[in-house]
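In structure tokens, the next block holds one chain alone, the form predicted alone.
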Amino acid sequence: MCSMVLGGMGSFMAGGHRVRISGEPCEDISFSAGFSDYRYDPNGEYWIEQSYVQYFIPHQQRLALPVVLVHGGGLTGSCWETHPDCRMGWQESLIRRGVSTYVADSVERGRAGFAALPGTWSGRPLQRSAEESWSLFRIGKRADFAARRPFDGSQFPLEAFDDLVRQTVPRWLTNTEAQIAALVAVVRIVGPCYLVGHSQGGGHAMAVAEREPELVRATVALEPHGGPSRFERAAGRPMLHVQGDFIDRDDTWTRLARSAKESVKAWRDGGGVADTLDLPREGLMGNSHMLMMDRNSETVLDLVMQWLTRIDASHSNLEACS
């Protein structure tokens, strides 16, 4: 593993829009013992539906283009940072491999913030329970949660499961379009890049690749859901679909995997070039839905990097010949 010498680092906000609140009553509030009797007026102008992005640029770069990491539903960009069991996460590993890395917090998540404004978002926020995390992330069957009995051969670090649950945050079900729009704003700032999206973020990455084919030069979808059913601008664009283990152990995942395959087929039907990395077929057994956190996550990243390196080399050769 290479040492991590940075040529630059920073953060920025992307996308969002202004809203104005009016007609709401004022109230007297107390921020603290030393800051009391304050007249709070909620009326005025606000920014909402922006994305937060943190980036690290290695001094020596292995890939010609940066990677943008997009988290899944009910999570934040922290899922790419240090693993729940304190191992190095994909963010640091990519930087050490010489890859410029951008990590996004999507609309309503993490440092992007959410809109606590009356009447701004429809619906209500939901939060994932530990039991749902256990089954939906394919650690084990829901009925086996109380006993903390995982699937045989599971690669997820079971001792760190509670720390994974601590990473979950509230989410709204009505902000899909706002999240995709903010991610479009991110890639317009970053420029030509490779999108790597997990779960809901995998579907978002595919949608953004359709909207910005000149900027999204390749897409890696880690167990995506919610992807477009039709692609009209994917011609010649590469995409890698990555799938873990235990899919057939859960009816929900049987449906989600089928939906992901339909999106991959739609990509191909739209002229895109789609590869599938089925980890069990590659001899990597036991991967949960959180395959970027599993004990063999570095091996999974090795395979993703092999694919990205081939794509990067082909782009570099084309640009050199143009």
The other form holds:
2 protein chains.
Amino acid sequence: MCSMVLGGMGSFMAGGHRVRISGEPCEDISFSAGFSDYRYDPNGEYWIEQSYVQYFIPHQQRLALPVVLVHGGGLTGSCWETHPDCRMGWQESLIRRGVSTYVADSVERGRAGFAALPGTWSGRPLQRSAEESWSLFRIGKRADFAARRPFDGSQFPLEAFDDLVRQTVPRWLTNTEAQIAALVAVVRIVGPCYLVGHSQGGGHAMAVAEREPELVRATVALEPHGGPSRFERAAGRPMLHVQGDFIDRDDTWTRLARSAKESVKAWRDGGGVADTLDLPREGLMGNSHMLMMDRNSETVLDLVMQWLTRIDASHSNLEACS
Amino acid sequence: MCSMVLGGMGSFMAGGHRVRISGEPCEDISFSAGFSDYRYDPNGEYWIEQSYVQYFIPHQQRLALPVVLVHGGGLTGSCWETHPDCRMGWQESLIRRGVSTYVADSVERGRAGFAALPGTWSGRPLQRSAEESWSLFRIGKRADFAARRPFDGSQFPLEAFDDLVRQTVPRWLTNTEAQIAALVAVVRIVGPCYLVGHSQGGGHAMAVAEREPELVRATVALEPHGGPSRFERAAGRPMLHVQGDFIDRDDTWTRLARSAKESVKAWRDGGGVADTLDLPREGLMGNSHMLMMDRNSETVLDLVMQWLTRIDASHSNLEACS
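Same protein, different state: after the form predicted alone, show the form predicted together with another copy of the chain.
So here's everything in the complex, that chain up top.
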């Protein structure tokens, strides 16, 4: 593998807000054998509902604007990093392609942290079983999980399935609005950018594009399960909707794909320009829901980058003319 | 800022184990507006108690072995990244100094994920208030939090205090053993290395060194609050214990520093070679517990690197002789 030259790297927290806890009892706790008999006072000031972002700026930049990557439900930004089977992920590939790359951990996920305070979040976090990952990530039918028999022609690296399961994290079902608000804070810090979201993150990306049309110059929704049903600020704005294989082999996915198409239609109804990249129709067969991890992930990224490069060129021309 | 040349970067999950959940009721849930009426089945196979690691390999390496960084309690690996006041963190500084750098998120923290399964972990996660961060991180007395009045001469970048609070994450009190086990898995993947742990991570580093003496070639414990009370495999092995300022201004820290010194004594009693870097005694005044974030963090790292470079040289000589 060749070397890569970075102009910079770093991380930051974005968004969130203060909450104040009061009237809760203190408690004597032990942090460790060496740190016992400590009086824990839960009352006080906290920050919750922020997002974490890590970024890498390549020395030579080939796109005018950076790309912001937003993971899906039950996952963190690590899904864009090294694949479970040790191949290079989209994050590193984008950097090597000369793209400034920002990877977010959404509210409650990964390094963004979660709220463990009385009375803040409703419901409980749900964890995803290997069986649910198998079927929801469209690697194969749930009934074929025990035998680890994937769909015929699946591009998912089967030997790495357990490592994908180790990457999944619990999720609340009630934080959609907080996650979108923190992602709005992210793009306000990053500035004009291309927003790429996967699954739940694809719907979030569309919602953020609607709130910050001047900042989100292009939206890529990778297998979103729906998004806003109405766009009022999409006029003239580009979106790419990407969809993999085996959709019709799974009832849930048939339904989710329909919901995604309704959001894409709403984007067009709002005057937006939406392209669809249906991978099987382009001759790319076998993609799971985790298309950034599939064996042909670099080819999928090639297609996304072709689209982004075209947007970027017209955008750069526009900037040059203005 | 000058460019930096990387030979490689990546991430991986380490350790953890499978658990199986059965006999739990299914539940109809809604992931989002576009993804409702889904039957969630909590029964099945899960992975829990793994660690997440992100690494960067500089093109030109100036130490024979990589450094593994382990964060403290209520924090994630992000504490080694960009400082809350936007200065370069130890992670980037180490890479720029030519050190292969591995940053771990321990079990339950950050991208390692936490277990949200019935009957797995006992107790509940505790979140750290701004007030507790203020006093436990020795920025100032708790009574002086409201006025944001730090200790005289504090090196902590006060204007960034809220951003530090945004980096804190909840913690369970019951996962010490699982965290140490996953860190053992980390060093088994990384191979021979120098292990640097902060606070709770400092105690963990000592424990991992005791379990994998062939892999952990040097241990740096930054303000650990204690560690093992007995070492049987420390003979001839180097450790550096680093301690900041204002210890005697806080009752908790007076106690924690005593506990840390007992562990350092145990290391020596086991035949280990322990050096102490008492920063005020070296003329570095004003360091908080978050010494990797303090204004003089680069100077603190200079001192740690001087020690590590000496160990590295003798280690390289040993390798050359064998």
